[in-house]
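The chain below stands alone and is given in structure tokens; this is the form predicted alone.
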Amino acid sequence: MKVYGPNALRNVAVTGHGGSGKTSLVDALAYVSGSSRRHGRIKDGSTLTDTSPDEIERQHSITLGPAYAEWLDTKINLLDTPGYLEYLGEAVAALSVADAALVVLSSTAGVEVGTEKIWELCDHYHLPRMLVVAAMDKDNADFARVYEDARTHLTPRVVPVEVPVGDGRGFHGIVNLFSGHCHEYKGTRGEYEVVPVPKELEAQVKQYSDQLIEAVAATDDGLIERYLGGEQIPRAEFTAAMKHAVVTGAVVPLFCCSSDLTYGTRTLLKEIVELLPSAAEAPLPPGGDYDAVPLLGRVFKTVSEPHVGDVTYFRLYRGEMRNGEEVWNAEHGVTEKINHLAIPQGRDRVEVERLMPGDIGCVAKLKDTHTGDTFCRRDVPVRLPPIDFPEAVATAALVTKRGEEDKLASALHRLHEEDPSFHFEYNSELGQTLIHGMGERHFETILGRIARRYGVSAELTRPRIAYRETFRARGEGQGKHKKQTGGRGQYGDCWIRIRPLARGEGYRFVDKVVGGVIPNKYIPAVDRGIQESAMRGVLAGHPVVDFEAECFDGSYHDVDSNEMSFKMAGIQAFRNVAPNCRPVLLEPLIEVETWAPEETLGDVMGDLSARRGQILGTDREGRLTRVRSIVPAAELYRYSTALHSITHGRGTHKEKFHGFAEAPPEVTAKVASDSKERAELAHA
């Protein structure tokens, strides 16, 4: 394998909306370029990036995956990225460590949701982008079309630079606008022959020439005069101005293609190389000076393999990496040995020697790394700013077979090792496994790994909802607990008075204890057995919070009487006293941000109402609309499905613990019957 400097590697994400032909596309320029050996496809499961089970199965991608492609001496590390929102998180990953993104637009459907979340993202890490429109030989393709779209939705500032000849079936070759060559497409590997531009064509490709030409001298005083005055300006110079213009952004340039018949991917290769920064150009990830650090990487994606464990990704950024050496991780403080160094080609690894700055390889078996951790030098350690992944937006809890829990709990973890957008906890006032995620399709394909990897079948079930209760009246009371067994007995008295407190001031304890009628150092003990028993509480055994319990009176024995026979007094007190104080249940509210487009928003709010949430109000943030609302927990499972399914797959939302509300009579009833069901199902 050839070793490439930083000047001689572009590290580019490939991103975009699902299906919109991104993992097709990378395999296309890897086989284009002579990097990869066959020409895979999606049908047939054998691209070059999507290789899971998981993904071969679904047709679409699941995990990012990395790839290269050599051209012009030069390597391009192409980073493929899942486009479902489910997913997101690996696309974050990805964009975290590219120097620049290549966004696939379909070339039917054109601007999608996935389309312009990532555009938001790559705003985000300020990258310089590049438009491709994928699969212009598909049925009902209209690149005309698609590009008013991204200039309407995306960015005004895109500019064609490549004209189809032909849609659908009928494409057959591209006008370059950089050269003014028509290309004729012929062969397998992206091969063509110039030919005279389309008669029908050259309206068309004057009017995009002339707002290409136009878009990059307007980034340079200089070249815009020149060009007003009419001077041809040498493609070298134009190609120069161009990069500046993509790599701050003035200038967005839209491409085409087909990846199945391979047209227009050496074009692609070549802009890629001319237009997007080099490792060496691109800055360093924000948050510190790193001029002085000798070596400086960050992981990026950590894969578990069958029979080789752990695969750490990672992106290099300063000094170079060898076979063999030890590298610091600053986040745990310890040493790793890199062994088998190479450079991630799909499912494949090609081990090198060595590993220049800016370039992106990986490694196995390392001890105690993982994803967002630093690779420095000991004696100047550093550590980068975290990734940021997406906050969850989904839970459900799982369920799996007795005596299996440890082994769901293991393979849990190491698939959070792998997706960081994805979180687990075991919940023991719930008594369940809850876990986190971007929604239900992120959940099925968490289950299928489950089973697949780690021989463990669990199913997704509603979680239990972490209600409360407390007190509208006051009472009290009496508990004695008084117990003989022929020996020394057991023997506690205490009266209490139980309050309600306002919402969110907790529980309050307050020794009103005169005469020594209880001595001093029982007293606690009282305390504990009130707290003990208000965590079973009096509706539907949920902890009962906001109340304040106090004890005034009560009496001991001398010989009888110790701590152990005055918490059971107080368990028997608050028991006595408790459902006199007309207890109610408290349901948990949720803080939901959801944002739709404007033609969804009735259907979005009514079911928002039907979810008995309170709308708070709406206020329009660029394309969508976003609505402020607060609703019960206990309504919000699948609210992800169904608010994808409203909105057409458009929709997002974000979620917020609000407080606690009293809940309805009905809601009451029902969390008290289905309490109750549980406790006889347990001791039955």
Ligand SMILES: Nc1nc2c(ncn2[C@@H]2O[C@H](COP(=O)(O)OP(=O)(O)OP(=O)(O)O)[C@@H](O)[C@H]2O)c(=O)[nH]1
The other form holds:
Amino acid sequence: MKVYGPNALRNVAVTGHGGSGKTSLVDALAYVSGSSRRHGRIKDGSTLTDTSPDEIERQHSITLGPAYAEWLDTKINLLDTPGYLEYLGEAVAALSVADAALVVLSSTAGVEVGTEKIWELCDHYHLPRMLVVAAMDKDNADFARVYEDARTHLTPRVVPVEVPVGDGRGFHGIVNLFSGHCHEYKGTRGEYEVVPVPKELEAQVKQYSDQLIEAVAATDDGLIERYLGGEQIPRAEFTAAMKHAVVTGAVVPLFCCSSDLTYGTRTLLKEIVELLPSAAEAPLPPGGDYDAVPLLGRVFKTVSEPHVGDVTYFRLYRGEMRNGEEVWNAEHGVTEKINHLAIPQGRDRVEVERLMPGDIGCVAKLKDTHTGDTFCRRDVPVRLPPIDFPEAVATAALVTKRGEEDKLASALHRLHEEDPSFHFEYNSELGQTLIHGMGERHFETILGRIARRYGVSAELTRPRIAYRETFRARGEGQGKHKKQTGGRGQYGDCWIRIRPLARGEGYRFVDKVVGGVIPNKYIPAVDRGIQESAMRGVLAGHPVVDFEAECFDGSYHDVDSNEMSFKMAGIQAFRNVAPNCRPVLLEPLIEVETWAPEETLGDVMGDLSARRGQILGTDREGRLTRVRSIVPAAELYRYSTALHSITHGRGTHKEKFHGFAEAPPEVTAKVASDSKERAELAHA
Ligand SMILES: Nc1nc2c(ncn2[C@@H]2O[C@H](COP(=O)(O)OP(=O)(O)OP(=O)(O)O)[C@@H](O)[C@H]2O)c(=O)[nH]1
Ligand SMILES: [Mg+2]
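The form predicted together with the named molecule, contrasted with the form predicted alone above:
Below: every chain and molecule of the assembly, starting with the one above.
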């Protein structure tokens, strides 16, 4: 394999909404360039970057897939990303190491939610972009409409640089506005013949050309003067100005292609080389001054592969890396030996002796290196800021067979290191393992991997709810603990008053004992007893909160009293008094923000009401409407799945803990009876 230096490298994240044609395009580009030997197809499960069994089975991408295409003495690294929002973490990882993005638009659907989300992320990472309308050969493909859509919903700076000849099944050529040539496609490797521009397209070509030249000239004072003076701008000069406009984001060029037919792929390869920044030109990652750092690389993906073990993918920013060398992982403080240094092409790895700065490589069997880590030299340690993985939006509980809990935890741990967009915890209050991530589809993928790779089967269930209890009335009473069993006895006696506190105030203990009726040293024991008993609940076994307990009287025995006896007295007192203080159940409430298209709003709000949600308000955000609501946590299980189906995949949501509120009587009754059942089962 040829060695490419930073000037001859392009790092491009191929992104867009789910199913827009990214994987097919990456495959076609690699194939047409000659860097990949066959032209794979989604339906045959033979593409370069959808290689895992679950990707092949579901026919969509789940993880990011690295590939490359060599064209015009340049190595174009293509990072194929999944489009579905459940796997957004993978797209974020790719964007965080790319120098530019190729945003793929569906020729039939145009701009979709995923496109908008990706667009925001590209803004966040300040990435130069090219847009491409893929699958132009599909029935109902409509280039003009998609262009209009991109202009209104993504950016007014989008400018077509190509005009398709024929839409849908009739798609057979492309007019290139740079050259003014019309390409008529022949063959299956993007080959074409130059033919005259069809008469019926002349007006359109003229309009788009003028628009393109004006847009580019406008970014350069000298150029605009010459253009307005009627001068023809030479091609090389125009390309340089165009590149500058693309890199600064002043212009976003729009292309079109068909990956299935390979039409338009050669131009796309050429324009990636000509218009997108090289690894030498692209800025170093933000977060520090890395100019003088001799070695800097970022791990953006790790995956454990059958027969190979862990494979680590990284982007090198500074310094060369040689096979057999050692690097320092500052995150985990370990020296890692680089063995089998390779360049990834889908699931294949082309072994190389050295990797140049700017390139993307992979290495097998590292000791302790995970997604997001930084490679550097031990004498100049650096840690790049962490990758901004998206916040979790869904939670579920996991159950596994008895005795498999440890295996499950260690499998989840391994997988989390590969995919930091999910995390998990054992919640001791609920007695459940909880998983937080991007949605049920994400969880199912994770469970599938755990089963296949580690042989642990687990299922998703409804998470238990962390209810609380509190009081609505005051009460007072005694707790007396007295035991006389042969030798030394036990004696503790206290009187307490309980008073409700405001929501969120927690627990307060007040010592009102006078005259030493309970010796000072035993009073903390009474407090502990009350707290311990309150933890076990009154109504339904959930911790009691927001109340004050005041100890105001009691008695003791010179010989038999001790701390234990007064703790028992505190427990007794709470048990006696609490049932008379009108205990109530508190349920956790979640603040939910839902984004949905206007036309689905009725259904979205109806669904929230059915979940006992209280709508706080709605407002417009771009093309979507945001609905703010407060919904009981108990009603939110599988909300992301429901929202997905109500909005046909276009809705998203965020959750944030809001607080506790008194549960309605029917909920209280149900929770209390469930808790009684559980207690009886436990005693049986
Ligand atoms: N007719 C036609 N179909 C295409 C073309 N490109 C992709 N498709 C089809 O469109 C569907 C989606 O293509 P993918 O390449 O998987 O799209 P993707 O953007 O990678 O999808 P995700 O990974 O799920 O986000 C598949 O059924 C493809 O066969 C094309 O050029 N022409
Ligand atoms: Mg894909």
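Superpose the two forms; the largest set of C-alphas matching within 1.5 Å is the rigid core. Quick caveat: nothing in here was measured; it's all calculated off a predicted structure. Residue numbers count along the first chain shown, from 1.
Relative to the superposed core, Leu228 undergoes a C-alpha shift smaller than 2 Å between these two forms.
Relative to the superposed core, Arg623 undergoes a Cα shift of 2 Å or more between these two forms. For Ser209, a C-alpha deviation below 2 angstroms is recorded between these two forms after rigid-core alignment.
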